[in-house]
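Presented below, as structure tokens, is a lone chain in the form predicted alone.
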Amino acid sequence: MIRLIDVDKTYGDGVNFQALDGICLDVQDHEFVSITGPSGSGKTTLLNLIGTLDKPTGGQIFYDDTDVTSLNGNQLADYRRNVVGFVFQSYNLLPQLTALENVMYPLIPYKKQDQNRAHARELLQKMGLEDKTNQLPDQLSGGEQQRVAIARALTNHPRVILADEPTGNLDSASGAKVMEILLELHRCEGITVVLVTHDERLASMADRTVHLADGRIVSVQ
């Protein structure tokens, strides 16, 4: 489903820093892949490129037969909205909106309000948060906020979930619940998941683990 061909990413003007160097990677449809490695190895940069949040300095990234590196801004935004859901370490919930409104937010320009609300309630129920719909983010625990973030990521029925250290700010019990949800989405709904994590135990739950060091893939297990 996803193919990276000789992908490079360089930052800086003058004195350059090469964050990724010649990455070649295939992610199959319905696969769960974890990406791990030390801090500064390029994990988040790689995830951002896979998610089309950033463009590579060199190389190509394909989703099926679509070269996403060739799409312009509006085309890329539309493609990303319809294919990819993001889950971040910091939740990125809007503090002034309730849990329900946060889940509805990506849908506002595209569907009728009553459809938005029903769909958002269904997703929160799936996350075990049906009694938290009217709570603001600061009234929720970290684990609950992350489950709201996962529900929001699912609003447009993505084929791919990209999760960047989704358990990094959570205690072990909340982190285990979040990982359980990601595994269930993968196993029961066939969603492709790419997970960045420092936790080797979580990484080992994936179908494959990609190990990075100094911007290069050093092993795939």
Given for the second form:
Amino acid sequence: MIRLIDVDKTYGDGVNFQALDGICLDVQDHEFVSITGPSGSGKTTLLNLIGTLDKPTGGQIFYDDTDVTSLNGNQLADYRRNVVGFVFQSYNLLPQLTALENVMYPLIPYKKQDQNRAHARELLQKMGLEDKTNQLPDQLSGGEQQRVAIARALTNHPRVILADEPTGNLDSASGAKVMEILLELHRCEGITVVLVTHDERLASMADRTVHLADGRIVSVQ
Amino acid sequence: MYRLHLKIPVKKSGKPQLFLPLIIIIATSSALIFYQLSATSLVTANKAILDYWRTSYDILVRPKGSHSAIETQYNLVEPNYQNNIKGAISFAQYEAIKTIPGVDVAAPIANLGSFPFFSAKSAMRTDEQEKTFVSVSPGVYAIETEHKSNEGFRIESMIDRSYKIVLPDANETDFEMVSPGVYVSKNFSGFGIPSNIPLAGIDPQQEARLFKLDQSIIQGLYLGKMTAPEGKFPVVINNYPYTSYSITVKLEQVDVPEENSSPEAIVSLGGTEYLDKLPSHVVDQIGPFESIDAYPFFIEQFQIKSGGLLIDNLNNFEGFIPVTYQLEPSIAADPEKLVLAVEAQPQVKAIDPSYKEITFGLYAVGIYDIARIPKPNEINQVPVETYFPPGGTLLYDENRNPVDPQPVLPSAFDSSWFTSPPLMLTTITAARTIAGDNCISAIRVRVAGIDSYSNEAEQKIESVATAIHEQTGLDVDIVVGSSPRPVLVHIPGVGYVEEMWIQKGVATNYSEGLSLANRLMLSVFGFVSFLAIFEYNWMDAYNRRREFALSKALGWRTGSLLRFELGKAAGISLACALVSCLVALAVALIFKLAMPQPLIFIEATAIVLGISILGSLAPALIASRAAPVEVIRDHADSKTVRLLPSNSILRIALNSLVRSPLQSLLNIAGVALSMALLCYLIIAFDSQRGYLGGTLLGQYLVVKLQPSHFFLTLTGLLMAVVAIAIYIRNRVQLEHHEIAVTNAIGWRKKEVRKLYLWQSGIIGLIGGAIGVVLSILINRALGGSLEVSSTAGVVVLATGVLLPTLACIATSFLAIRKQIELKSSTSSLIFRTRRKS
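Can you switch from the form predicted alone and show the form predicted together with the partner chain instead?
Next comes the full complex, and the chain you just saw is listed first.
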């Protein structure tokens, strides 16, 4: 379970900007939570903090019983590698690597490469990209790139997927396909999904929707 | 209209960014200090070249066909030669040489061979050895003489056994040989120390001018100052025996049955074969007698007052054993000592058809002392074997196993490898009478009108040498400017002996090579300095891309931006050049180095300006030409060139380097060139072979010059490594987005860092490896050899590969250690950036 207790995040040096203000939120295991809100409401900042890409300026974030805000750099890296999988709006695939290598990438320093490769192939097959393994990102469509990104997020068997506007750059068909995959991962494999979106239609597919405005939770549905 | 602002770039934090000025100042100061150091050394070096250029003689003339293939191939002259040359130069050729314009001295040497000589019994009467065999009772005696010759690395032993039948009524003085090895006499009249006396002919006047032989006469007169009696040739005797040997004589009485004791009975029973089987008992023993003690008695017997000596058994030509050499490639690469290894192949001693027993008389007119003959300095010595024997050092046995180094000296026996210099010198006219018209073995020529080393002097000597060769057809070696170098000679039956052969043309080559080496080092240094400045400017241009974009958005023209950037580079470099000049001056004053000429400062400033502008040009050009929208865009590397599948950190690093081929190659070249020079210096330092194949002159000069070369080379390596560190830092900055993604998906910092340190290490490794290969090639090109398994080889390999690799990794680590952090700004970037992958 992910638990945020009175989490604040302030940016700026001198003139401060309060991105998050007193956020308290629990995300249960196997839950699908969507976070919505207008631009600048703090959705991405919240996701950054849950993913430990950034540190809160106040409050605590627990994963199960571990206060992740107190972890050091290596522990945070291990947390991200072992617990969390990220799916970004802009895919963030490494352009020099093939689809297969991008999927292998998170575990390259940590896993035997033949096992890593076999697992990556499986994931790409699962994403319907078995014929695209040796393609570079530039040679793939946006939807295909996002599916590669999801495969990469799954390569370390994460318990939580943090998805930031995963369909934001995609056409409706590709977006639907990506959402279908996320829902299936949630339903079939019990992966906790935290989805940031401004699309109310997508948000409604979640078990629970958290609405943010001006850095505060205004409603939970 | 833009205004040129010359100011040191300032970081956002307000802290002055001194890195670029620091690089320029270090580079310029180092180059100037090197120049001063090498200028100081050059003064010494040039003086050494001047001091050691002129050798005892300028040109060595030998019989046609004397040049061995090895000598020709390696521009060498064999030292163990002149005493072993059978005469083959005619008097007509000698006279022709003397008349060639420019020939000042032409000193011939005619080796006539050696004759056996037995010093008389009186020679044995010393204070320590009173005993002789003079008083013995009649009977049959065995005289066993043990000869021991000290060859330096070994004592060669030989035993003679003969029999004497002492009869009261036998001839008083003579030994009568009744059968081989069996003699009859009334008593023992004693015995002599047998020795071979080498005899050579010289031109007394020419020899006096070349070696001051006339001034070395310590007793009697010089050749030509006294006329020998009719039928005898005048000789001067050497006061120093070059060979060291001893004899021990044992007298045994043989128990011969009374009935068989007559000479007739002994001969009829088989002579020595019969006597060898009979029992005997020692009745007396004398010795050992050392040759050094016996030699004065030899001289005494030859005294002027003795009226001379009749020689009837001159072993003319028999002592000459022609030797050919063949390269030994497997040994040539021996790491310890060698530059060149050859196998000596003594030819079977052929019976010379012209050999004849000659009868002639010698008449000693004087004694010369070789200590009074000017000995060539070892740095530039040429063969003067008439007075100074060639020497060698045994280093390996026949099985190529190293042995404790031991000298190899001329031996008293015929089997000697090194031949003893003549112990008697007669006139060339006498030599002609004894050995015929073609008796001259070699001619040492000195050219007139040469005061010191200069191009004109060299040309003059060359023209004389050419004239000698053209007019006589003889083999000619210009030995002026030469210096000895070690050559390992495999002597069958002895082992591997290091001899100092004469490398020709060292002084000239060194003078030219030194200047080339300095230019080469400064060029490499300039190149790596350019790299460091280029990499820094590239990084700076990237960091300031938004500034450029803004300037262009505000209406600056591309040309204006370019001029601004180049003007700034010029201003910084001028200021740095000024500081560097002051630093160099201070160093010169503190360490008492040669004060540089003002022109050098101007040249240095111009070079710094040129390198700075060149290093700034490409980055400034690219940055200033980019459209505002381009420069604002993220500049991550989006090239997809790849060498290998990216399934490991190493491979990802390698592919990353391949994507920037120009910068990677430039960086590798910087390391390779720096390391090539450094490794070559190590090879030269280790082997003391210097730049010219291990000659003593080269070695002498290398020791003088190496500190400055090491200094510049190490500073050059530092520059190359700093350039790589800047390049790696630049890549980290360019790829901050990828690094953020890599961090986000769970790579630890050390793994991310490893990705970049690998790149740095690979550049260092490849550059170092190329540098090692280059250094070995340079060394080989200059006549050296290096075995990779030798100590020097291991040091060069380890230094060449490990030093740049570790240095690159270490400096890059320092450069990027704080760049790998996942910061709020970068983490936000991965979510917020809408860039196309």
